[in-house]
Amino acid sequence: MSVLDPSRLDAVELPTTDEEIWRYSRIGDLDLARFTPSTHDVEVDGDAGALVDASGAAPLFDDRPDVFATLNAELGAGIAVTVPPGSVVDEPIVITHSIPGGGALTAPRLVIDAGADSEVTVVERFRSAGGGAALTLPVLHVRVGQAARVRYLAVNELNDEVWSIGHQQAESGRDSDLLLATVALGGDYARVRTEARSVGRGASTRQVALYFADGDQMHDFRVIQSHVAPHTNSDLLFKGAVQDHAASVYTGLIEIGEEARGTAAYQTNRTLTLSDGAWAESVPNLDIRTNDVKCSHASTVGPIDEDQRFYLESRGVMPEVAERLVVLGFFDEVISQLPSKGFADELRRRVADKLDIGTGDAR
């Protein structure tokens, strides 16, 4: 695996707030010369076979959308995961990135091709190794075969003083089915922008995200939802909470290109705030360029239904525990739809934890 040299981190122009995709962003508090390029720990299990290639040589999309995905490139390895025409993987193939701290700075890649007629499942988790600062700059490029079916889900458990800047491409190809999940909890500041292309003919895609972020934690989701083929159908539902001094920011843009009749999109997100100091961004958009189409956003953001607490309370239940058990269900319209069925109840343990060690004034 080769390494940045780091003197190339000293030419690297970092974007600002001024540019849209950016805006909200806590970009400007990046140091990029507190970070030394550096590789990291890997490991594979699942019914993988022959299907994974963790010897870097992992072919990535013409499109670099900023510097970090750049940056990614030039590092030059990866993990390839190819699943032949016809194959199904029956179990989930889970990859784990160990993340060192200390001031590393690492570009995991992952490049999922599912061949016509395909199924695969992806569980791509990021840990840290130990604890201390790091930048972490993680590519996901999807490619979905005619009628193949992928499932995705990136997990992040880093630590609180790791930065992670990651990027998602996917390109679904004619009757294909793919889904794109996450679960944010760890990290610093953790940013993923994605882009789900339909490009054939009745395409389908859905995208759910859960997180949870508290202290001073900053969660930022950025995703396009691009419509390019005739009769696709794509689905977003995000939902998350900060407490605390937290933050999170969503903005989402559903596209729907002239050649892109007969699509229906649709795109969700709801962010609970737990904490007077907590805030939260929803900017979802819309750009239609064609008629015959269905298409609608929603977006809200507050505390927690004081009348769903209020039933609780006045059945015995004491206001600590009514407020983790709303919690609990508001997220589980998320994790129902998780590709990893084992995951939830560890996932369900996790957001109780966060609550339970919440420092700030609850609503």
Given for the second form:
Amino acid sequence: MSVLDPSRLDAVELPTTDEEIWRYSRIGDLDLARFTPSTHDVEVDGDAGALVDASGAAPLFDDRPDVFATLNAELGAGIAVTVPPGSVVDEPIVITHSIPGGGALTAPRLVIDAGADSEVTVVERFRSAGGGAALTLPVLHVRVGQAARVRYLAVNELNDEVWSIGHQQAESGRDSDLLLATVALGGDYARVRTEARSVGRGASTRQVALYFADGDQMHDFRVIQSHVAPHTNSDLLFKGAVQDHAASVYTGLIEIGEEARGTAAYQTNRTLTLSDGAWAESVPNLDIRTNDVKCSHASTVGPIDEDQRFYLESRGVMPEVAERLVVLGFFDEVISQLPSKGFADELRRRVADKLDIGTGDAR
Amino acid sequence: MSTLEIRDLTASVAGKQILHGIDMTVASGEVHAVMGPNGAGKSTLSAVLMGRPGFEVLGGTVTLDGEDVLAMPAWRRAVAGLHLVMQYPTEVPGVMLDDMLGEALTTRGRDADGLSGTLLAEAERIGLAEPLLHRALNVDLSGGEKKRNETLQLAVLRPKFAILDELDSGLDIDALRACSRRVEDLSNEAGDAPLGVIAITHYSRLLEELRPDRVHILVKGRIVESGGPELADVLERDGYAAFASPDELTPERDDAGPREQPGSLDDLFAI
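Moving on from the form predicted alone, kindly provide the form predicted in complex with its partner chain as a structure.
Up next: the whole complex, starting with the chain shown before.
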């Protein structure tokens, strides 16, 4: 792809929903010319200042899967988290992006480079700093060194005027352990494309996500679990809910190369449709080029389980309380796996606040 | 003293009539056994009494101390004093037993402050391991643990009437004894309103610990015989053949609920 001129956003050619990777997306609604490149405030918390360089970080990988990743490479300043070999960072490093409104185009980039046998937890929060339309194009690059342990959590708390089109890429080395977690509550249209590649023998990757869209929000996930080394593992659990007129899309691909014998890869996607006007799509795929593998995928889209609701109601729990308990319980499987335990209670509360059960169809 | 009155109750599932007129009056402290072969409508009766979605009442009345039970949604029936011990308790991932019971007590306007103490005492009494109190509802519980859990909830919530839907299916003899004893004790408690019980079952081993005052034989959606506890002994000796023609006992699957596990004790009376 040729180098873009960020000063001529009106000349940038956008993809269309005719391309499979953009199918179901709202890309057709995007008008880049409405946005102006802008900087944004970043706050870094955590007792690991020496490991964090907020003055700039070059991308780790050369892949630019789409025009938005290219724009990020052109515009983004970047934050680098570099963990030396053998170093264990006890406390999570929390990076908070304050995304301006008023037509701003921002391109946050985070580069995590974990050396051999190192350990780190990074939480990246995306918040709105002002009202009005905004477009943010976050990019995450993660390199997990040999036997390193990396836990990452992205939290989308943007307001419902912001478009976010993100790209995450991770490469896991031999015997390493990676957790990529996402919590998406915010945004107008929020898309994340994730490619997690197991490149070293014995690498293990786990991906979890909790998403909850209401109003006219849309959450769109494109996930590739790629295995190109033997005896690698990946496991994915994405659970979401859509309410009002909101929408969500999960499209996942497990890709296992010829060289990845002895690999196990799983993906599970479950989405609750909480309103008649809400819409969700789930498309799990497999592309397997060797016989010696264990793979499975499961996906469901549907309303709250009637038997579960009846069980609670038969004990005398009111319908709206029963539904609330069932939805929170549904998400608990993901919340319990998030890398930042202290965040769990706040998250349960935020999900509960977002639920508008009880305002409509109490029987 | 409370009374649960079922009058000429008829009901259907998926357009097919299952109950053809059930009459039964249960008072506080009484234990009524409803016994019948597979397909008799036993699970339908329990589902209709509790208001499970998918079951249609065609006619008749159910009243609890004069109040129209059938007009209430399920949660109001529970608050009014009905409790269903399910044959297959539903797994509810992520919802903890104590949280659910806390909400259930709150709906009843009762104080949930002493709940953890009550739970511990009941768990010990029923033989449920303490860590299971903090598990998600019925998730990863054995058949016996599920039924102990169901019985524990009954003891904590203190309804006026309990409907036991095949309490004896899927559990070992120790768990059966613990659960049926607990229900028997609740039905014998001093005070003005000990628990009234409708125990739905298709064999009599449940009734060794839980002594029925009345036994009703349900065949093809009708009560074909009612009597004292001796009726269960007749059934034990002669089987359902004493109460119904072979034609009526053909194992047509028209009852609600999943099939029994093959090879379980339940097959003994599957005829």
